[in-house]
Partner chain sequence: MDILGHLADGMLLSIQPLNLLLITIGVTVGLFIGAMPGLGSVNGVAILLPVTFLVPPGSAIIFLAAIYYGAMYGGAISSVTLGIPGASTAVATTFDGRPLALQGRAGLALVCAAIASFIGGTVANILFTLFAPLLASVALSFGPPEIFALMLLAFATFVGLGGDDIPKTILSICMGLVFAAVGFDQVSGAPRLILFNINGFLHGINFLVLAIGVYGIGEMLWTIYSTRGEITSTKAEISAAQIGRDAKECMQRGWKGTTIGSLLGFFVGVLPAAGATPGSLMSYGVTKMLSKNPKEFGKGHPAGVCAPEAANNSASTGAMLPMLTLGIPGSPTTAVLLGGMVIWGLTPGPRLFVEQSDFVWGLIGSFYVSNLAAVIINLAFIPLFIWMLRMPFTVLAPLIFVLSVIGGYAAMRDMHDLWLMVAFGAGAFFLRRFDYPLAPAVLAIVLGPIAEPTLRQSLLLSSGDPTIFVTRPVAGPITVIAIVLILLPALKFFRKGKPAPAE
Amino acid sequence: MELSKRMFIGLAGAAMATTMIPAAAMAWEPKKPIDFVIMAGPGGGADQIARFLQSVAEKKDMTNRPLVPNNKGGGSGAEALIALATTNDPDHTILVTLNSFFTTPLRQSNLGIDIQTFTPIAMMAVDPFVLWVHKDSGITTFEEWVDTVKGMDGEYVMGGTGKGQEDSIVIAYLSGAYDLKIKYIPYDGGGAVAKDLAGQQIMATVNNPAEAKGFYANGDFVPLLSFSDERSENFPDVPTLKEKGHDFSYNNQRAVVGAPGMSEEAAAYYQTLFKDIYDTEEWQGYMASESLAPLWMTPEETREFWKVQVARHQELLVAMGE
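Put the chain from that sequence into structure form on its own, the form predicted alone.
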């Protein structure tokens, strides 16, 4: 499903023209391995995407120096943001982001992070959230889930990536909309969250589809609700929260950004590299198989997207008491 940029950015008028990259800028190439920082722990959606992007670049010999995945998920992504903001080599340091790119600087103002100082590289896609339970719970519908949570009167346990970021925002909205009391356990990455649901250490998650895919394929996980604007082609029987009467949808950005202070020549190199990766059959197939929605943006569009998302997440955090 192709998503409209206007849906996310809220801008009027035609989309901006693709940025022209001077021919001279293309002369720049990396001189050493590229630090490919991941804003989450191993196994989650950001980690899977970073390693897939790295594999496509390697398979097609698209870079003269390798992308080296580097997980830094501590502090709800603060570790990754600090690593980029303080790097002594901005031309060889890039970051795979999720929505903690917006929420962590808002929640942790002491970090002194201004995301507008980062360098836009590529918006690769957006990733929906899905409510999952273990098959052994016996729950097969969203209504049964709501009744179960209410019946446990505060003892229902869910896990998610970080505190005050994507997963907790979605769970907080559900709690408010249906007057639910839920215990929330934060993790460094979605892979650990999915693993603990599989082991029934927690009772439900709102993992992205890619994070739950293996367990779902094995029949261990049951999807109950999607937080996308429309039903997913991969989960046609799973209703959306909007169908339940709540005007709320939420997606995780899957983007690549560069460090503050990156040279224009290096930025042009990475923008071209990731546009080339975006256009490959491999990435297009990955988006389809993992339920990602395409949302390519130019650097200018990306900066506008950041402004709107910071404002939106400020409102969401205030609503959940953060």
Contents of the next structure:
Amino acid sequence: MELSKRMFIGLAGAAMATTMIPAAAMAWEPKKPIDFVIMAGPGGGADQIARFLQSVAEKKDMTNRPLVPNNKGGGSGAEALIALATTNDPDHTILVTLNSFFTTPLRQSNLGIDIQTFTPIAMMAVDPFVLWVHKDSGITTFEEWVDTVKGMDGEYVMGGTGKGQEDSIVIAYLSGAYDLKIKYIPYDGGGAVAKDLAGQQIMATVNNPAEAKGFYANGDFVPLLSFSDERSENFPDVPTLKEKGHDFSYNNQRAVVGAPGMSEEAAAYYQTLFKDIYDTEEWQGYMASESLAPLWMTPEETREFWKVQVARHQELLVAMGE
Amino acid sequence: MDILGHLADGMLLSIQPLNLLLITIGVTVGLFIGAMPGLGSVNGVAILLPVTFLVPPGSAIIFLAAIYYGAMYGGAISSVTLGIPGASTAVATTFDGRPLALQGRAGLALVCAAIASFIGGTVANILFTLFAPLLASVALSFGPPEIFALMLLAFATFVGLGGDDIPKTILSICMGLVFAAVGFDQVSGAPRLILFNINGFLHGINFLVLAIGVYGIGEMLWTIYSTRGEITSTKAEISAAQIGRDAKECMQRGWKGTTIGSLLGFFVGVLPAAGATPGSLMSYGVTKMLSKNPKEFGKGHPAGVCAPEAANNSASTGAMLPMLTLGIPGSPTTAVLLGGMVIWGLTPGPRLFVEQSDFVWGLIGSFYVSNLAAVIINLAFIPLFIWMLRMPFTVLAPLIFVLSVIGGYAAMRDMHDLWLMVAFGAGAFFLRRFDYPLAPAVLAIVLGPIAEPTLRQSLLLSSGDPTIFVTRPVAGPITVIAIVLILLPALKFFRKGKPAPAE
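Complement to the form predicted alone: the form predicted in complex with its partner chain:
Below is the whole assembly, all chains and molecules, this chain first.
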């Protein structure tokens, strides 16, 4: 009796599960921990943002399976792109990107990465770039900076995150536009760059505001120029390059993308998840305090945006002689 | 004294019931996470970060710091009992800890590890409390040339050891450097040494994969080979009185190593580029070099356990300093902690000590309390770990293999790493068979990724002029000492070598 009752319940459960399948397919949910790949090493801007997103999801209990951060910063993110392109579980693999999402496949065509095969999920924000010097340099305006760099005739030292990386593109544009000779030292992350500017091992940097925030608040760093379209609310006195008469602006994308071949149901799940995270007080507050600008897009708009960005980066890289 | 007042407030805060409870739980959890091969403080802190949203930020960071401390103590446990480094920071502990265990003296090794860790942590806490702002500016004065000079010094301590076979040591270092170069070139961003075009090499060779392969798998093969399959078990007895006697022997024979480890480890930890793993390896090298009996190292010298253990605890505390004062993580674990702080709404950086002084001093106070809790809990668990060792090797060997596989996989979650680990294990066995020292290769794979970019950055700074390493005020003396150390064996050789033909 006992046994048959249990069997009955079991059978009924099985029957219900069978009829439930279409419904379950509509509301897809992750079945195991989500591989949350980060296109940069620990500690830098992209890593900070990824861990912040993970913590918000965790704190608000927004996913039934955890997002597990997985740093793959090797080769300007090539390692991360390959990991996504070759994953055998595209429904549980997502990536936090920066602009190396566009530049790395262009610079290393042998990797065979086509970013249009990736699945758009969410554009969380764009991160502006600012030109910083140390306060002890005595430089307070962009014009003084240009004169100083010219006066040093090739001995002016700037640090950045490597050739072909976001900041080097900005520095290359500046060098071309103002005919500057700059010695460029590559570091493995924005944090290390900021530290060596604080220690005056290098003379200037093009960093995201989040990376320079602590030193700026302490008065060690002086912002000279921003590369956004408009002045930032957090730096109202810092002019933009556009105001100086150059039609150039440059931002770092903070976007989440899915692996190529992700199912539509899974993509819809992650799109809703990150929209919800985007709308939280925590994320809105983080964007304001770290000077990030909103740039929300639908998946279709994102694909269009990718096309424009790839074309633009191709031009910029060619101009740099890459 | 202003500082003492702040510190007293901070300690009071950390012995509040909730915080004390969190410290006890954190240290115990950390101890076991650290003892699991492959899982280190970084995993412990990352896994438990979400838990901390349940408590106020001050308590949360105290909890994470307690895990951090516990894991630093725990790393030594599997290094000693199983010969598999429990964490990358405990690799140097296997050099002498494992031989001691094989001689039936695992108790001594574990007691040494606990006491040295406690002293290292305490020394670091005191230095941190008194000199935090000053040390932050020292850290800033270390640019690429200074860091490279320091790495050169680290290599020198391993080459310049009398007694070892120098050509074999150099070969071992070169092998490590080649493995360290696999992956991507930071300066040009191009892939290099992607052996056989296997994608797994794109992320480079993880240090832990090499260490677990060499010390876990390699050691197991070696034991099977040397015992010829005989059923053996290690004699291991432990009692309260024995712990007391071990503590006494540890103090007598290990004090020098503990002192060197505490100071050197802290200093290396404070530099944002380095961290606890290079700190512990360098301290081992320096202690061996300065010892009267360098030949006893690697065969079970208590100082060989004390130095790296004092150093990894000291360096872990040191690594908190650039994180708090500069907002730059000195180690992967502090990177995770930093992420936590940002979420709690705190901005690490020069202003933190001023604007969030309660938070900072609460954290520093908790370092002292966590450290004390960790040494007590660790000593209490020693009998349990010793008991594990009494298992016959026929049981232990499969256990070591399984733990090595888990540890190797946990690091990057990539099957490629496991095959590599087995290959390293087999390679290590043959190298050992022909008396090649393996520690220098391990050192090279840790320091190579720091030395290479700093060398190239320095030469870019100087437009290719190598005198940059001797003309800068801080880099200069370090480089000179390193070069003297490297040449020392050669000088000794000539002094000994010349009179010989005359006889």
